[in-house]
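Here you get one chain, nothing else, as structure tokens; it is the form predicted on its own.
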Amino acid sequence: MDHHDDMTLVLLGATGDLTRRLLFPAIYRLYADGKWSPKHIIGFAKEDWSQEKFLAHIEENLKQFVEPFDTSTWKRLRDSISYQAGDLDAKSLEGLKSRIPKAAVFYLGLPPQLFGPAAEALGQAGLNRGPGWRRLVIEKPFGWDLPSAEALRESIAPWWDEDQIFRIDHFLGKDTAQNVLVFRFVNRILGSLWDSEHIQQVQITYAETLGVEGRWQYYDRAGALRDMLQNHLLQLFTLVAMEPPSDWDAADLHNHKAEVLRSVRRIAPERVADFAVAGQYGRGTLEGKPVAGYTDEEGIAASSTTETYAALKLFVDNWRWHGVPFYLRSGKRMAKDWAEIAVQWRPVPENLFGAGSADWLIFRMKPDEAIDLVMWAKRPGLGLYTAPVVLTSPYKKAGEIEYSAYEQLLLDVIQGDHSAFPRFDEVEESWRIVDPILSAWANLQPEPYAAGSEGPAAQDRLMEPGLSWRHLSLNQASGHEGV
């Protein structure tokens, strides 16, 4: 990867939260592990800071977010970092030209409303074209709904080609997401079982015990459907449902993912309540401590109709998935930090050895990353009685280095690998799926649920007959309970 080392990484919004919490810790870890030796990192922001103040700010945050922090490693890394203050306009940005000798990545660590203006200003300053390749990294959300996503694309398109644009979805940088594809397509045993004849349902859950944690200005406008489902969970859904690609090629992967999203049954505006549930947490208890309700949080109006929990039921109208419900849900202030993709096979006949329950294949993301296969075997002792057995395989063994999604994604951008970055047609189709729900929920009061609970009671109405949500309190030893 040495031929990528002399590229320049420009971080726009370099004094912001994303840069200090996620980007610089990822850069530091890549450098410390010898994965990338950056020569030029330029922080660009409107704050009128000296270079010394910027470096002291980064160091202070690295000490907080990186374990272990090594002073000598930081001293070597800091030599490649500089700071430039300026406005987000072509005139200010032109000042970067002389400092970028060859290839460059421009990372927009900015508020969403500035993505379009920043991409345009970089183009007007001529930074979108060489010498060397030029790439633009955009954080989510890509738009606020379908019309705004298309408007954002139209403001960027005159300056940046689709193959220069990398839309970050950090869920796709996680080992779990990549393992869904590897596990599905490399193990022949699963290939013939991965369809509606054998699979009864799929549940994708991302539950957090956290509340809004100071992000209220963004979150109260966004809500759970925009913040989590439209991007992260729909992307995980495409990995479960897509057809096998013929090649491990980015364009091929994107084609198959977009095809799945296009196959999702449209939700008619008058039927939104049958396919989607919104909830908002009220006061409750978490780990034995009382917790404030959403409308008690700082900055949140008592009349807020923002959902902090969203659940969807989707059907994929193609041959492989005909009639199989896919359930996606995410919520804040839930009973447990729990994230998983759970695939349930159809049950065997009830009278066979008394086993009426079905097997599950579970890709766990939180609290730890592992694959669980829940199956049935004979109980020890007299008589043919069955009991569940859980075959589990952790991804990470003791002593193995743990990387965040941002390390993986930064390397992918530097190498020009688009595999883990949604293409615009995927973004567009995702908005098409959720737009009718957003419209229906615009003035709807979400159903309350107690902080520390499993979510609103109304979520149960989404379940097809005989199915129920998996409990958040499951662990690998009891992966079969309550399902």
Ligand code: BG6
The other form holds:
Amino acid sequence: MDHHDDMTLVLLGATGDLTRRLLFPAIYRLYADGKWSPKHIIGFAKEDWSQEKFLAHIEENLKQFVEPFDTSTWKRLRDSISYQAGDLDAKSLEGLKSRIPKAAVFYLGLPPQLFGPAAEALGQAGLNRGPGWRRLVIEKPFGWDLPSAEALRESIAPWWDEDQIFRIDHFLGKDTAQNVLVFRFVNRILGSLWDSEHIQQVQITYAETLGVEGRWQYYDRAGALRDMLQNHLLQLFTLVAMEPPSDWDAADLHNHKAEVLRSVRRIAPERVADFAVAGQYGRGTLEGKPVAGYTDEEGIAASSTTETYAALKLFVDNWRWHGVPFYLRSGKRMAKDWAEIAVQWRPVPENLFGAGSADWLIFRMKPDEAIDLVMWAKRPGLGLYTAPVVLTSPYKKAGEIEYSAYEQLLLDVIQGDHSAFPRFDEVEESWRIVDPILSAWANLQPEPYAAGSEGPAAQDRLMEPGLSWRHLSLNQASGHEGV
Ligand code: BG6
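Starting from the form predicted on its own above, please write out the structure of the form predicted in complex with the ligand.
And the full complex, kicking off with our chain again.
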């Protein structure tokens, strides 16, 4: 583990949304919980604010986002925080040099178009080299497609080595994501059943009731495929599909993740409709209230063809997964906040007790985190009838601290652990998977779905014979009549 007692955390774009909503609440929780005592945190941004104004702004937001907020904890934490106004150029950044005694993390809380220029300006100012280690943190999106991702890398690479760069995909800091690997690799009974001989399908769903929430300038250009699938959902997919690493080592992990992404069958431009569905929400009802359609939202043109829902069917051309469909979907303004990774085994070859049934293993992420194993058993009473039994392990006990993903990821950056941060080749391979779909969708009118529904009806066309999408709810398995 690196020595990090004296390190400085520099937040660039410190007056922005990421810092106030996610980073400072995470820093506060780590501090309050005794996990990290920051010595120097420097907020850097172009706003000409005084230190007092910056601290008041952070305090106000902590009160909103942290529960419980304790004034005396904040008073101690705030002593380590300072603010410096400046432009994102080498000259202004050089002013930070004398304030950084040793190791430092530079966290870019900036709009994506500034990642390259900021990384370069930090390099020109000499902040990319010590005393002490120097690290750069950037958040997705890493590019807009494969060529722009490569261009971004080229603008950063002259200044920062790959092992100095931490790309945040915050899903990898979520407990359930980490648990997929732990659960897979610590339980022997899963190991021998984790392949195409036994598994018939995998469905990864991330449904949100949220709409665009004032982010229309970004979202209307991005769409669901770029916003959620290219990064978060493909990362979750790698956790399910990768080969077991031989050691808990970041490089090993990334090799296996990149390998499985490389094995994903490429979708030919003329076959995109068979493998991907774009949807856009129209007016509807959510939790009993009428909600506007996407094109009625502030800032969105009536003619917008941006997808607010995307679904993909992927096949992995390797021995382990030959022929198994992986379904990935995510949408805004769906019926529920419901997120899960669901793996279904094949039915038994001869079902002695009536109609077919098949077992599921479900990693639930939202609304709460749990692992469900759905198996079948005799229904109590007379006759041999089957009914599903759900073995559930609630993942968190009541009263346990609720961390966002950022606490874990910040600690990992400070400790220099790359395992939860996508390496560039993973990003690259993910773009290779989605780029043909993005091109095919450039002028496509997405399929409509009502706000508050489970997505466009057209999503069903992706399903292999005999399979169907899971509902956004727990109780989907029904009993079967027996002999
Ligand atoms: C972000 C997307 O990366 O992830 C958002 O830009 C999405 O559109 C969010 O709402 C979902 O993550 P979480 O952790 O808030 O459920």
